[in-house]
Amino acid sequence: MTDKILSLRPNRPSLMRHLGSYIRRARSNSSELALLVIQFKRGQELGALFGYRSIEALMEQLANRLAFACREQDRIMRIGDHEYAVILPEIMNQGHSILAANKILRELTTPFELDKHVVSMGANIGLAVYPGHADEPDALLQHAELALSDAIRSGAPYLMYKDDTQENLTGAWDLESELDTALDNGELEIFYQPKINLRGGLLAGAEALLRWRSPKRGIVPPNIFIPVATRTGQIKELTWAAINMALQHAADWPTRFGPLTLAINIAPSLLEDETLVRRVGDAMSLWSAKPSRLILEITEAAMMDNTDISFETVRELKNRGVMVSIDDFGTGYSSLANFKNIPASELKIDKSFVMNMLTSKADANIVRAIIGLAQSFELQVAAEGVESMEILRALAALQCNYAQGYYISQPIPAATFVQFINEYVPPVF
């Protein structure tokens, strides 16, 4: 792999620590640099018709595809299924940007090999700049992501961020308008991904995942929606939707394997929030749900934000028999002196550590790190991110209790949820 590559598996957390050396690098020495993030079409059909292997090695015809049209400073990273991110430093300006996404679109042109098959791939790109529309990691990641929104909306190949305040706030408007009716329209789902018991392998449960899906925009990305519904404060309302949408749909799943957990992300913001626990409470008794069969999950930054609040949240749910898993643990850089405190049930493991343990020694040691806290202070602990049956044995040997990934299945409608319930069976490790 070229050292233009950093990561062929998806891994966030740490495309926004080299953001922030390259940005931090660039203010010293006064220069630009440009984000583009880029997303490739037909990445779910493709999946559909060649499974999640094939589309890997895709994946990794991409990446190189993405090499070769980039110069020898530039770095890519992969930041979601069907997503990369491109670093260019020290660009000349806008333009210089605009033509490197011209250079990769036109790399894409070649159509790729695919199981004996060959196959067309087209993209497209949203691109931000430092300094001129952000000077922070977070802030020119959102930038580029919300100018390739546009672009898959409108149907441009790519588009540069608008940093026009008047054309912004309108888009933002729009965005918050169109999200305060789509649970009156019917317009959001939850997906599920399934977890295992890594003792049998028989399914142990699944995490509900939001989905909106506009008519006007397409399938909206979570991390385009869920800032916007943070910013605005419409997160409370879309948490409690989902909360009772998972409930409903999980008084109905088949019993096969006995009753099944459900897991479900709560926004940092809504741990400060007093009618929390009451409305969960609420929820549970309106679906006639057992607490124990209810995860919510929290993350370890935001657990760690306002150790006094969330955790005396935390606690309260605890009481009412909820279970509580401590989301993307290992990125939340939480000290054992708060640690010891922190009333959870479960650590979940990011899948960033866990997607790179068998090539990776440092990752390696994280995962094992990680269990064997959560051993020490008898917690429950699960992985997310696994993408082969190696990665699940090594989590099995580790005593690992539960794993979920794409290896497993990606994540689901609630229909074909119920169908996996029926048809799933246990793999043999």
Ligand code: C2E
Given for the second form:
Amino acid sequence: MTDKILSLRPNRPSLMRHLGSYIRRARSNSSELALLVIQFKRGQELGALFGYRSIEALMEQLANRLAFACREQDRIMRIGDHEYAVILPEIMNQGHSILAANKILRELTTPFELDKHVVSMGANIGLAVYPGHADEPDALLQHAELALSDAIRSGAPYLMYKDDTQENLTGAWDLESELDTALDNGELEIFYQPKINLRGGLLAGAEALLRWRSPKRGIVPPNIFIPVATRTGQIKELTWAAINMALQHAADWPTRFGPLTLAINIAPSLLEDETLVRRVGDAMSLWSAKPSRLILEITEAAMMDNTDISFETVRELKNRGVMVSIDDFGTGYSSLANFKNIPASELKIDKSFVMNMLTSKADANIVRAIIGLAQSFELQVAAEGVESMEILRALAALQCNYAQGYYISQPIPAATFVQFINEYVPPVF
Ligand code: C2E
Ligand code: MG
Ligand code: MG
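Switching from the form predicted alone: structure of the form predicted in complex with this ligand?
Below is the whole assembly, all chains and molecules, this chain first.
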């Protein structure tokens, strides 16, 4: 281990002590220092697939890569399961720390070896600088972590902390009141994305995806307004509206098109709402929907976060004959031990693995592992993010049951979806 690496075990108190002494030194010689917080992508899934020991070995390889990218005086410390902090003392300016972040990211593009498998590890980095952003260790770390979470949310490889909290708050507040109006004025709309059966290619059903047709902002995707609605509690109104709209649209599908399934996303916080099961039941009776044709999609992270209550709600839904699909599967999961009790009917492989399964061996392994897991637990398995015929073929060869993705169709408005069904010709694969 080089002098640059101070700790290979997560140790925040030690980071705070070191940061404190580096800040004192910077204060006394009037220099600047930067703190980088680096979070590796997909640590959790790799952990689930390869086990704790292999991940620890991988984290050690990562520390060595960081050390390779860093200068003699820089210091590297592990601060979380998949997180490192790097202190860069005596930087010339903020740009200097961005150069360092770029160098680190470049260093990570060479794949790693994990249990004889080759895995590639992306990362996001948050940066904050003393004295520009904070002059105490706590605040500096907090700001670097804020920048990191913004980077993760926006998909940016790295972000420098920006003091725009006030701006963010007002932005979110506007969105909140606009969303209220949107609900009242019927600006929310459901788009449908077809899902096909990989045995034969026939249409299996569709996933209902919310869109907000805002007069001021145009079509707003759910990634923008669902987090706001979740924070403000508006998510409940929004979900009840989505369930009713989708079931209303789908009410005449059985007579017109035969037995198609309708999948609706349920936000994590709804699993703790004791009216969910009743409301779903009421909406199904109102629109004469068959429970076995309704799929509720719940993210894996939501299932794992709050095991008791979530499992109970999901179990009740299943008792009523409703199907449950674990969405974004592969991204949220902490242990296989929990998995055996999941009351699900389907696993839906996250698009991040599917999209890259032909170019990344690690992603291909994950897709294969999830399909195997589903088969051994007698669950259906669906893949989202199918963007090419080659991926469709690969999934069919692996005996994945269903596919959904831009190659088949983007999410489309209800009327266009009806047209899509009428003109649908199964792909030959
Ligand atoms: P999700 O449930 O995992 O939905 C799949 C997302 O992947 C959709 O994004 C879809 O447009 C996108 N997608 C599908 N195929 C492809 C592909 O081949 N390539 C790429 N690059 N993307 C593809 P969308 O519609 O923006 O929805 C994003 C997320 O918002 C959804 O992820 C879901 O978590 C949430 N969401 C959407 N509608 C609702 C809703 O009614 N209620 C709740 N609670 N969440 C919703
Ligand atoms: Mg979904
Ligand atoms: Mg998904």
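Note that the coordinates shown come from a computational prediction; the quantities given were computed from them, not determined experimentally. Just so we're on the same page, rigid core means the largest C-alpha set that superposes within 1.5 Å between forms. Residue numbers count along the first chain shown, from 1.
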On a core-based superposition, does L36 travel 2 Å or more at its Cα between the two forms? yes
Answer yes if the Cα of R293 shifts by 2 angstroms or more between the two forms on a rigid-core superposition, and no otherwise. no
Does F377 shift between the two forms by 2 angstroms or more at the C-alpha, the core having been superposed? no
